[in-house]
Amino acid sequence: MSMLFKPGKIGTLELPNRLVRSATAERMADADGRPLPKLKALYQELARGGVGLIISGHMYVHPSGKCHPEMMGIYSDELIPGLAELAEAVHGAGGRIAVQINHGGMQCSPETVKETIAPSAIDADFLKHPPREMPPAEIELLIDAFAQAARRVKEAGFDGVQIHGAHGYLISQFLSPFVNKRSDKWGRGLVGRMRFLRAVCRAVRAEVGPDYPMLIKLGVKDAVDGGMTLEEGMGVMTALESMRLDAVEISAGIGGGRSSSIRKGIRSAADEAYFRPWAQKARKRTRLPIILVGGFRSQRVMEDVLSYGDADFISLCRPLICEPDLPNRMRTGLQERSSCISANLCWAEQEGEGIACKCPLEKLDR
């Protein structure tokens, strides 16, 4: 058996094959971040296409922490409804799905909240709102609420969160010396800048229970000079197992204004897997499952990546964008490499359109 297809397991989540469908802002919600039914349409497309774990896009914690328009919420129980009919929709078309709980600090839109927040009040090229710093009070609130959003996560009937601590968001700006000057507790050097994803880890484990499955996605290495280098990064993944998670998916963290985590124009497998030698570094710092993401596009990539230890999982975005039935495809020998042309152009233009594949697709014989 191809190894991409044997069973996987993260945590007490046992996994069919070892393809995780990476989290993706959908923008399929309302204005209070209630999932739309198209959403749930597409999650049980994702399931019926074979994959093994689903990451929902990011849903945000708290209302200061709303990143963009039609994004997910999670921040009241009155939501909890609607996530549990995700939840339900995914099960019974055969799948499992994970919550990718967020806050977007600085990165937040103007659209979307009146100030922007971060660890410290620091102004930018890229930053359309300069933030203003958090309070230690604030901090504490922050940490609650993504407790709490785990909390509904399992209430809602999900099978695992994912605390998302990359591409610059809140916990990422905490990490990062470009954006946590700190002077308190909760900066001064790395350690310092770890405690508030060691506060939210620990507040989210308390709330979901031992065994919960409790993923991060870590964004290891800034692009912006100043910020948080590579070693660091191997600092911060050194130290996760004792935060108690049961694995991490390894991306980037602040992009600068452009996106460090996706790359256009992926035509061989030379381009691929272009984060695979951070998670080289990243085997020899912890134990845990390591999820890789970054350009894949053909099994044979993927299954090199598994056979070499380099990751447990393969992690997807912009393929299963194109061909959510790509899991199934490559199963069963009918397809070895994604349709997708890495164009970026599957993000939603205007309100109500959503995430779809809309690149100039030479589709393979169905």
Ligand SMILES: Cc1cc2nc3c(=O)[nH]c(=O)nc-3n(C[C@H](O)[C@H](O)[C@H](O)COP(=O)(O)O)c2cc1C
Given for the second form:
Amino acid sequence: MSMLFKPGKIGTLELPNRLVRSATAERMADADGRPLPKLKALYQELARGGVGLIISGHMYVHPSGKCHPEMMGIYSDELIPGLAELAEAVHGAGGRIAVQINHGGMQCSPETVKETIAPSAIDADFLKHPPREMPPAEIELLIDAFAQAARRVKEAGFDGVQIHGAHGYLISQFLSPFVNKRSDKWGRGLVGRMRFLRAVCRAVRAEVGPDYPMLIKLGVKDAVDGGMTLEEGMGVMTALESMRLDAVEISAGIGGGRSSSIRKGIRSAADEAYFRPWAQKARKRTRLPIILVGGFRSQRVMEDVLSYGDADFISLCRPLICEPDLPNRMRTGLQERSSCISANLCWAEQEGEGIACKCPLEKLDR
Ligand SMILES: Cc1cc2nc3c(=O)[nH]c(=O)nc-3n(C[C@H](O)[C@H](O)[C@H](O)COP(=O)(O)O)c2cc1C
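Next block: the form predicted together with the ligand, after the form predicted on its own:
Okay, now the whole complex, with that chain kicking things off.
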């Protein structure tokens, strides 16, 4: 009996199966962050392909948090009508869609922001330019920016909101002792470093109301020396229920960019589900539904993770760039394994290109 195609629930949101499209920056937006028509077509294709829940590419909640060119924005009410069209398109194709909201902090590109900001003015090799430390008033402003963005998500008709708390972006920066060196209430120890996330969740919940699905993608461990340890990450995990979240998707934090969260070369079952040990630990710390991402390629491994109870939902990014209809192909027995070879060639390298599978065709077993 397939666990993968059993219905599931995230808060009040009922889903037809356990497959989630993990947030994927599509790079299909104009200079103001408005989605282009090709994004609507992509979401419809994903919905028709049978995935239970689509999570949009990250959208910036404030202009100071635009991570890269062609990122979608959700920083103004003027953007609501264009976003509503996306939600409607997905619903029309029989799908469900949540929006991932984000602020890039120190990880924003020099192409999209004049200066970057962070909890503290740190420097590190992987930063394109060192950030400016945020004063308390700016912290409060951005908490509200997250809340207003979440209100827009709901007003546009989406099925839920996901707060991006992973991959070294602003929330991840607050959680991390590598970046957050503050001595005021927004820093010092895990409770202080968690305060920004807690305040964002409180403000979002106040805007969207008690029943609206509110998810988080959480980086539970940094990939830099002096960063957040797994034990601290599990401390954050334990606190999520009190932040009134409805589900947690597990990933990595600072330094958790392409090399650690988006691993290359997944060839065998042993390479798959690379964050599974973290999910197993998380299970003991929270009663929230767990969404696990990272390297899933075969139905066998997905079913195994679900049947052991290590996660409740399986989240896929690159396999759905490669084959948006993979869920239906698995459900009908046409295909057991994604054709994705995890070469990480799917990024858009030039403006106007958008994400696309660019791996050699002969490798794709279709
Ligand atoms: C092109 C591309 C864009 C991505 N954009 C996002 C994003 O907007 N938000 C996010 O949380 N993760 C993003 N990720 C990370 C994925 O959601 C996922 O965590 C990671 O790729 C591992 O899953 P996979 O092995 O199924 O690809 C992106 C990954 C890729 C390859």
